[in-house]
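Form predicted on its own, single chain, as structure tokens, below.
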Amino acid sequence: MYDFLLPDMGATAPILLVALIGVVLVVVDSFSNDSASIPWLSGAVLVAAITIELARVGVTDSAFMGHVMSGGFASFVNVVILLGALGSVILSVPYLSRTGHNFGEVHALILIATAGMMVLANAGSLITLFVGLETMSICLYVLTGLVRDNERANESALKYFLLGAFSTGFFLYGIALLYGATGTMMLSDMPAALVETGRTGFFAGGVALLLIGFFFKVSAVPFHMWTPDVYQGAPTTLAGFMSTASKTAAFAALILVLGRILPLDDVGLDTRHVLAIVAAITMVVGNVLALAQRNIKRMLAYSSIAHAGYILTGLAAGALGYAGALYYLLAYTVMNIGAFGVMSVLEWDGKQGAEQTIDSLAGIGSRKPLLGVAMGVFMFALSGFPPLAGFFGKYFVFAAAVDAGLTWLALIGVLASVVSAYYYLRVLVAFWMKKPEDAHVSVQSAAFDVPLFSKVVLVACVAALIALGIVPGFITEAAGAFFVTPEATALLP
């Protein structure tokens, strides 16, 4: 076993590197409290990890006796997670400095959470699924309650922790039933083991409980109730991190589970239609409730719920929709990092945007054209306007649903997207079509200086959405290469 230790460490180098530097930052912070070098170290290691993963996208492998995937699918997902983390780190430095909470441990927690997300997204066994899930979740609970003197932040963190612990219970019971039914923790070995044991009832029950845990992490209805409160109470840039990187990790892990051990129609659990029904309800509920929101962060939270439904539509289509779902996750990460980035700069209420309404920012587009134009691109992309990446993300998952015989689900998705245009465009109406004199008095007197690095991130997100929209096929073809055939259910050889 030890002969493979060094090669396995090399195969998982980005995960180990991010986790190691996360621990190093804790030590650095203990000797030099809130050192200015900490964000630079954090950003540097994320860039290094992205570079390594990009170099390995074309090579599929596994490490630690199959418990962790590397290269190929795993590298693609890791790049998306790391990009979300990098954007959040860059945007968080000026934001947290302005609010007086740029603590060194914040960046350490972001790195350790990112390492957990990568483990979750690269899991080859139930053990690594759980380790990655809990590492990610515990860090996010702490980050949510970062502003300890704010009651809403404390309430959000407590609610997130309690409901997260509840969902973890379902996840653990599901793992126990799956192991009891198959006698193995390895995802790839479960189908053959199930044939030998014949314990299909236990197996179906385990998968059902596992899906509940996943639905909570991706904010699918009816397990979405934590999302609006957590996003509203958490620091804005960290809410962007939670809405993108953690969602990408959870969906990637769900794809791994679906690809390795499902479908289970022959064991009493019609997963395809379960996913389709949950996707339909999630799209409808997320978009309808977003219509009633006056607070921007709550609106973006319900928007996040709706987008989870769109991605689940691709997963309900089976292997036909996996490549489209991966493209959607990349586009969604860019869109949401950008949207939360703009709101972090425009935050004026001193309460993490918890009391900041859409109308309070009337006329801000004419005062801050860069922020106004960028927000326009992000809102159009989220609503699915061509030729931006958001449009093609929805097209790929809806087309896969139609090809899989789920035309009704694609139709619901299209109608839900039409509804979403109202609340996204409402933001642009406030930004560009209302007079600056109609804005909140605090907004009228605020300078809203845009730091250089924040400008770089926002411009990069705008450029990426346009570029991904111009050449969408390049990404989907690369993502589709991870799957052996369109009908295949196994992700790796």
Contents of the next structure:
Amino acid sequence: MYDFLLPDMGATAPILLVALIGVVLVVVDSFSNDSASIPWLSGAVLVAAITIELARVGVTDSAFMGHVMSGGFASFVNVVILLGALGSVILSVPYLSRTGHNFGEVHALILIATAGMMVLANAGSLITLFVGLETMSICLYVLTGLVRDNERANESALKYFLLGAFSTGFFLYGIALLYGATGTMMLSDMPAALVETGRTGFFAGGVALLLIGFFFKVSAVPFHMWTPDVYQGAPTTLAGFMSTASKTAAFAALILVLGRILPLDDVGLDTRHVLAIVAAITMVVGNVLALAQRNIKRMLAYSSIAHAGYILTGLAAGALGYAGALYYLLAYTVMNIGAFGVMSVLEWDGKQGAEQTIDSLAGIGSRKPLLGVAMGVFMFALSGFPPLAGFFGKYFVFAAAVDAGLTWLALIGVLASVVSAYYYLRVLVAFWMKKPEDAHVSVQSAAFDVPLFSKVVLVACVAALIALGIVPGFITEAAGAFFVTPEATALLP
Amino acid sequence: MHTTVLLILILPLALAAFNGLMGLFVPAYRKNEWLIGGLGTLAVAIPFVLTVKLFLGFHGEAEVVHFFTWMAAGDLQIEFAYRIDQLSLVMTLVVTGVGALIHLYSIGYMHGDSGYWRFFAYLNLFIFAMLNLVLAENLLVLFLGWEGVGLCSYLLIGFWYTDLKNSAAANKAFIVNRIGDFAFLLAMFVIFAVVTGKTDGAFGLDFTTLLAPETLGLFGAGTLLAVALLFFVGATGKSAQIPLFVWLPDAMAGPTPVSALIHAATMVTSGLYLLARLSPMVLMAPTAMTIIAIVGALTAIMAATIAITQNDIKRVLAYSTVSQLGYMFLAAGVGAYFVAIFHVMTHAFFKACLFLGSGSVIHGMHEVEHELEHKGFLGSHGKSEEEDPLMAVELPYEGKFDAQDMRTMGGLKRFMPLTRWTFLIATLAIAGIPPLAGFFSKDEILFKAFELGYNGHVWSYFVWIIGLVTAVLTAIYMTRAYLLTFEGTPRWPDAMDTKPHESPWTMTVPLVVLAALSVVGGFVGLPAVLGGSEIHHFLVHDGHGPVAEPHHEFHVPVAIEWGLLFLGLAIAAGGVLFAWFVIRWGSRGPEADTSVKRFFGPLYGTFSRKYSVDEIYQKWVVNPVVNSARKIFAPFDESAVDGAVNGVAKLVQGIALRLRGIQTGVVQHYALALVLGVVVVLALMLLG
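In place of the form predicted on its own, the structure of the form predicted together with its partner chain is requested.
Okay, now the whole complex, with that chain kicking things off.
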């Protein structure tokens, strides 16, 4: 009777593989003191998963009776998540050993969180959505508090956990309402079921609560308050992981939900104005507050809030903006992993990152040119300078918003990104144009040599940003194929 | 096809990146001169072989190879696409063929330079940009190459950047070119404004759409004239014509292979390529054509008169290049685009040969210089000439020994026989002695100018006469350069015991190949009376090829055609013989210049001052711009613009600091904000 299991397991192989190795690592870690092989193992499984997913971007399939999607959209998103995880794993190894927190469970947690993210991003039903969300979130709470002897880390982990649990409550309640309104857990059955039952009031409430859960995960304003504290307190490379992979997963799930259970035009429901208003507030608040930050990790946290606003702008445009949003997620993952990666190399005890201000990094660019140049590329990409990938990401989501009649939103977005240039470029001013004498001596002397693997990741990120910027067409064409509405394909090159 | 074109383009880029990055990050790699140079040469030689393959398999139908969409916005859709047709194939053959030879030459020439890896990285990058320029299917990719070659030219002119003079020359080239580039951009804007929305689907500035008769019909006569002239201004920048030619002579500050490749054979001809590519369009603007022809003719004669007064061997060749480019524009202006491209090709052969020959000579003279320095003749070894007056040598010019000055050369034919023979062949070729390549292309240009005059455009006779005079001057100054360098007796100090040697094989092989091409290269374009021009047939293809030509009502009678042919021959031979046997630069050395001085009288001063163009630009253009920037724009920028920007910045920062207060760090407050958000979202969903 279990003969359906085998093909299903094949279809979800990357998720299962990553989860399995995650569990294996827990066991290995408890029985052996030698943890040197653990990073290799986790890196290898991530590479294997990426390879499998890349091979089947072209075919769309589903598994476990439609509860989990595979191939096509799911593969694309999984590749982005896995790339984020891979970058974080590689950057974490020297960072954590340097800071003395190279616990084997880090890798187990990263892998299990990654598996959770993929489940979330590939969900075909509300159940898998919730399971994925929780698997991911709980791992992230633990990772935030990884540095047990640091008060600030503990504080931020607890905050994250409390608020996360709070928002999950809304999410779960939204699921209950949706089930109540339609009588089905499957996303794709919902529109038809809703027309049958006619319980649109219930349904709208359910959608609203579900959206709240997503807004919290992608840190949209005003559900963002945890973000700066958590990113500042968490180990730097893991903050990079959270800011990229978990957001990608949440956004992918949001696109699935929006794309599957909406269009609700038939029943007179519309989410676009909610998304548009939240996007506008998020872009403005995120960018303006980032201006006031002196600590770079906090600044990057607000920057990631602002970027969530840009991506929400794409989603507010409806099906027109989904492909652009996917491109954006990829670009954003690459540039943010890189930016956090550079910051991780400039720390040496795991605590300084919480205290380092922009002034303490004065002149680091000429001391460590590779870091300086890489950071330059990341900052320019984040602020959306052509020809880097960040520019095209913004262009695609804003163009979609204009085409969808949301010109005002695109305008706010463009103005907000003008503001962002100030705080991104300020980092470069500190890196290159300030004299090292102005900085703490400790940063200059103690910032450790850039390990080879970190260099490889940073250079790869730089190369990817340039390549994605020169040939954005490859990605958007692939992404556009997932949303085969005629308008969406007309917009894409 | 797809793969071949990709390989042709990507190989130079890949090797540029490889040599550049390896050289930058792996200091040990910089020592492997043979590896760096070999890879760099292969990165151009393999594309050459591939292009030959494409050429042999070409069946007369233009093909467009599409790679990916570069950018798409509204009605604009720019593709990364390349065009394989007769014109782009000829240009690609020249670029990769001559390019590969010059890369090979550079292996020997740049030996021992600390920037060896950098040189090859730049040179390969240049080839990549140049290939983009000639293969592009649309104006924007062409512009990418156009800007790319400009950048590489800048980098290579300033290659020895520690000498401020070289950096200044690089800046000059770059800035002057920007003026032309600006006109190019404007032309593209005009075209886009006229065409967009009127074609099927998005418009990508592609040649297929642009040069279709329907599209050209969209342009009014005035717009067409404006576009043609704007492109021509762009071309005067890149191809060093009046009024933007001033950068090219200074560009000789770069290493000699660079002068040969970029500033003689390829990049400077891109303006001609542009006009030939757009010939169906430019032909429809007759006023623009007249202007092009006259500017070309004036540039040709002006540069030729300057060349006759120069003593620096590379400067003679530089002005000669400007002059020859003027010839090509003359050809374009009288509607003979295919002849312009023909002359681009033959000129690439003999001028590259001349430049590389001069490089070989300079290489030898550097050897002399080092030996003299070693012997103490040049007052070096830490002592100035005042301290050591006995050893100081008198030079025929002020300042220190200059390895490029022809006044201290002479008699080099004994020491550098291969360089001498190849240089002589190239000199005769450029002078227009049959049956060498230059004779046919130059004769065809003059004939076409005459033909247009014969068809009723009287101004064309004027252009033709200027062309004839320039031809005499060319023969004279090139023979002068050859004689001063290779004939007569050595004029450098201690010439009895200090001897230069022939250059290594990597340098002489390219010389021999280029000299051979200078001999046979002209046969693809025989004049009509001698059997007709292959290259005309190939490029124009009875109106189906990429290059357009005007329709002439009257044919020049065969007798006159023969007459013109012999006139050309007489002029070229007369010039050479006059310089050799009447003025006798060979036996008299630089003394012989006095005969020329006497002949031209006060005009000679104007020539040798280069018509004071640089000074005029300095006084009437540069100074006013700099002054107004200093007195008007800088204060405005500092007070008004900065004030507004800083004001907004302060305002936003103030808001930010206030808003920051919300982030209290207390988790209850966070939860409260979250609940507020919940209320808003619920309200919007349920009520909105």
